[in-house]
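The chain below stands alone, shown as structure tokens; this is the form predicted on its own.
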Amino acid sequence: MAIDLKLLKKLTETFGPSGREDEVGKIILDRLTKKGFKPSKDVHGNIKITLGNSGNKILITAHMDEIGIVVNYIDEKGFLKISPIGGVYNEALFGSRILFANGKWGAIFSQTTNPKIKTDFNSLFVDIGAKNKEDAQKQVPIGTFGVFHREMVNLGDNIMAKALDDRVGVYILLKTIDNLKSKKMTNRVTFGFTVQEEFSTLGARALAHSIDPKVAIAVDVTASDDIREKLYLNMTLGNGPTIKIMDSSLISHPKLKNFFIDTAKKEKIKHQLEVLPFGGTDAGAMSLVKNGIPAIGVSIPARYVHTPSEMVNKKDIEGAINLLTTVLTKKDIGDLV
């Protein structure tokens, strides 16, 4: 199987911050709508299909949205000041390109002539090269979104790009999808692309509550840990998509957990087991809608995360299609619980 590079590079080249995730759902509901599927999109902005006519309930999440930054100030020179969408590490900066929902672009610096590695982050600026206040309010009015701009780049095994938290999750159900399209679903199973994950997990509560599946699945990122300063997590780049265990906002359903365990084994999908002591993805907030839905996540392993220059590998994003694939075929996934 390859990968559609194509596809991944508009995702995750795509400006999408939590919020304002418009431009990736065109996408997503273009692709949909052509291979002659009716998507439907609710008053958030959450985007959903869903196959099969019978059977248990299953939601299937990944989310649209990605990092970025909001202006909340202009000084008399012109500079903006900006305040985080999301889990920004300030680290990763430092001259790094800001692209504004108007198209208008800037550069990330420091007040300080010499930047600690540790700055807070209202000592940051964006200079878009204005001459003064009132011609940056014309520019770039408080309250524009802008996002952390990079190409996605083909590393061979690896791919590097902006945003793969969480376009590499759209992408997969996006495949998981064409590859279900033709088989015959013996459970509901509904595929939700997901707003505001990385801000306040909105979109999958949302969608959550209106379906109120049996199930819930996220498909995410997760912390790789095969660089530098050891976390002593068990994830790494190469070695198949992460069954989640638990991260910091959900210990997943446990007969779930075996269920996609055994079918990896007996399927000899390479895979891997996710303890993550810190994070979280859409599947711990839709396990506390309602009266609580039994949720796990399937995660790739991703370095950088949170930065312009995420990565992650090929094989495991064609191990978790394969491993969706078949588990959504299988009709006991919604009778475990």
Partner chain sequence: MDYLKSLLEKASISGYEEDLKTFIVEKFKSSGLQLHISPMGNILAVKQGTSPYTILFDAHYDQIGFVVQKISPNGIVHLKSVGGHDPRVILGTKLIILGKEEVTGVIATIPPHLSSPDERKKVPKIAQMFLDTGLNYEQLTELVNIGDPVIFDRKIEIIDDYIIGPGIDNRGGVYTLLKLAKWLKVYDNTATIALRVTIQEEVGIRGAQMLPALPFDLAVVVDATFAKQPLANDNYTFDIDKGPTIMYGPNYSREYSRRVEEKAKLKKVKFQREVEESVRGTNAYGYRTMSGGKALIGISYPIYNMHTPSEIVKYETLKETIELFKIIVMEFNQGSVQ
The other form holds:
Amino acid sequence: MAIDLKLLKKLTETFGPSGREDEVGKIILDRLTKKGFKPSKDVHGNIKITLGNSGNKILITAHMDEIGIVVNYIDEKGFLKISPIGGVYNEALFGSRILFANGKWGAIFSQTTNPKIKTDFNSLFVDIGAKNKEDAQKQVPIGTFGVFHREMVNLGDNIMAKALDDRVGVYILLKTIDNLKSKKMTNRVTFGFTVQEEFSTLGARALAHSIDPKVAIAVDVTASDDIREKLYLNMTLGNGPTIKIMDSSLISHPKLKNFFIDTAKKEKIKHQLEVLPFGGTDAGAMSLVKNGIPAIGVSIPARYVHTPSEMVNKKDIEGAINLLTTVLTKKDIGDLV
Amino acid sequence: MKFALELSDGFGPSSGEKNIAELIKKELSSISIDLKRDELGSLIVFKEGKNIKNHGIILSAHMDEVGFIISKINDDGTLSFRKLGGIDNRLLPAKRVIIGENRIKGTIMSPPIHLSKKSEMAIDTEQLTIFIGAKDKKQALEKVEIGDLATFDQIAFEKQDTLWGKAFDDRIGCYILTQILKMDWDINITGIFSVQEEVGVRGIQSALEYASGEFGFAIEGTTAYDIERDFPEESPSTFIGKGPAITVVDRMSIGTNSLKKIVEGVAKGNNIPYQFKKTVSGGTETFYLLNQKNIPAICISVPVRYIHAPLGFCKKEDIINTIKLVKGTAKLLEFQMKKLYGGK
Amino acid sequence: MDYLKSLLEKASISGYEEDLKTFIVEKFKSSGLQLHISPMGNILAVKQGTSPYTILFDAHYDQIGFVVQKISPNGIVHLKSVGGHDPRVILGTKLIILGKEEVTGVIATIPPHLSSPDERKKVPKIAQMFLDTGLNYEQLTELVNIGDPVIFDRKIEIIDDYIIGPGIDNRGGVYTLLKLAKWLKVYDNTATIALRVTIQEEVGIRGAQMLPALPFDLAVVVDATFAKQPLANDNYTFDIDKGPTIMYGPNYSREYSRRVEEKAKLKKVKFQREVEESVRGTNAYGYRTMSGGKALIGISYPIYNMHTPSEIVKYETLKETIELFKIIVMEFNQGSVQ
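For the form predicted in complex with its partner chain instead of the form predicted on its own, what are the coordinates?
Let us now look at the entire complex, which starts with that chain.
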């Protein structure tokens, strides 16, 4: 099973900061419709389809949104001041290109050389080449959303792109749907493509509320140990998808965790265990909904998360699709909890 | 090695080593020896040689451990204290201690992190107090008094190939001495179980007045900081599991080179793993063996992770190998003395 | 007190509460209460009354701890904190990994012979500390896996009327609810009484944000608070031996608290007043706005050394806390304040 690079390229390069996910949503809607499904979209922009019509309700999500910025002020010279949408990694921003919702471009730089504050959002500005304030306001009005645009690059074993967090999750879900299409389902599995994970996890919470599943799974990216010293993480690129045990938002339900580990072992799917001392995903948000929904995460280890050059390993993606395809067809998953 | 654990559990902060001396006396009760406790409290054990009565070696190990002394009883029933020996202040908050003759259980108070500014800074010992369940000074005085000594409260245990406890510096040395003393010897063996090493290597000075011999060995539990470190180039001192550590130089003395060579030769000849201590830190009793007795002396140690802390551990194989090395060296010296001074 | 000791000896790290859960469920069952256990591990024990008015008592039953984050090839175990730890008490501390077997270890410390006085002034971050078990990588990975919970040594000490040990926050509160359950067995209640013990408070008040199996009208949240002790800002601390505190602040219903205070004075049950301006302090955060906003009373018992392996509570305070509970049951047995 080779990676569908064309699909992944399209997904990662598409514009979709938190709150402005429609273009990503359209790709998903079109694809699913073409494959004969009847996807639906809710008021927030979440997209979902359900496979199977009997058994336990399971909700599995990947978020469509990516980190980005919003224009909040334009100065006399026509430079834009911006605020972050989601956890933007400021240190990686100098010289980044901003692609705005309306297709306009800008470059990002700092007003100061003071090392203490030069990467603060108060010091950063975006230059769109405008003549003056009026020109800038006409081209990129205040309130316009933007993303840090880059093209996807195939590095052989690895892939480098923006927004792999979490378009790689979207990709994994789409491929898992393909795999399950012809299979007999023993669970009612809802695939949710959520909005605003990077901002407030609104999408996942709303979806969990409306579906009220017995089990929730979020597919996302996680950190990797191989880039920084003294992080002491157990995850590295290429050693398989991770089964999340804990992050700052979630402690995976122990029975689910064991079920995932046992299944992976039985099916000989290479995997890693994830204890992440920071960060959170939709899984954490979903776990708090209603009476508390047992939840777990499956993640792809990634380098340089929240920069325009995120990097993941192809084998890990394939492993995740494999693991999820297997797990979701197991009848007992919903009976565990 | 049950006795090593028993020794670690003994109560013996510097200047209050009586309990340890009793444990050692009991352990040695089955063998024929002369015992003396000097005024400071050190235990001098003389075992006469079967063959040669006027010559022998001196072995020393200290009975005391790092600990605390109660300096004040506060109105709120808590106790202020000072440290006996070098203890990192960062190890103290929320640790449990045992105080005084009555072995009163205490807890070092630790202000909640939620209400602390500068939470990354270690708290000064002067600001810490011990809680003993007393509601005021009067109640506290029913349990303790100023000047009472205290140690960490930690029961020793054995786990796979390791021994764990609070006081392997230097009860492990005491353990090794007792084992050596129990063996058969043709020469005199003098074992000094000294006091007050942790507060300035003091006990050995008076005890040596009652000892004689041609060679001196200080047996210690020493620092092994061989775990992942901030700066790998900084010295781990010794490694656990790599055999006894021979001290070439410590902060106070240089081990006699000829004796060092003998010890090394014994190790090599008997396939005993050994290592050299890699830091010039800490003073040992070697200094007084050299200077007060004017005899060749050297320090041989068992590497212990986390000495001067509430809980440390060492490897059983290191203890066994240290005993082998000390015994082997002493046997070699015995052989040479027999050659020199006649006998059968 | 032996009962409390055996409770405190159970492990209940946030997310790994199973051990204590079994204990609690048994105790509630033996008090004849009707049980609802959520898939996540929140336990609701109900004694049905004759009126629809429901009083819900809550105590979180998780404790702070660690999980194994990584095992280095050299056998060093790296930990992730579960809940807020004080780095100043962690160095040199004995911990137990609950792996296939229990594996004991100690947080590595540099011997003072090898560190400078300046180094010794600053406490490293917990993420930079290591657990040393004395086992090598192969031995360790036989017994321990990533994600295994790690607890403080179960060193529970009873000195006169004080109990010392880890995780008194908030298993002391759990104890009061279990005792209340016993009392309810013989109490003829009109209102429905629901006792809820909840998960994962220490990692962000998670259990109490999940809806209980039963709607309620009045919630009573019990948790630990700070006892007066040296070096702790006394704006936020309470005497260890002057009774539990009754909470005031945006989370709490003033009229209800006042009623409890009045009755407590009549019955000569000691209490102190505590103010909490933050709404995110305790489980009260979850209940106050739940299902349209409900009345809420907060009761806290002062402890020394919060979030350390040597938390200390006065047994008498827990007994007084139970007395306050009884007052609340009797006072609101017939319905609300209005």
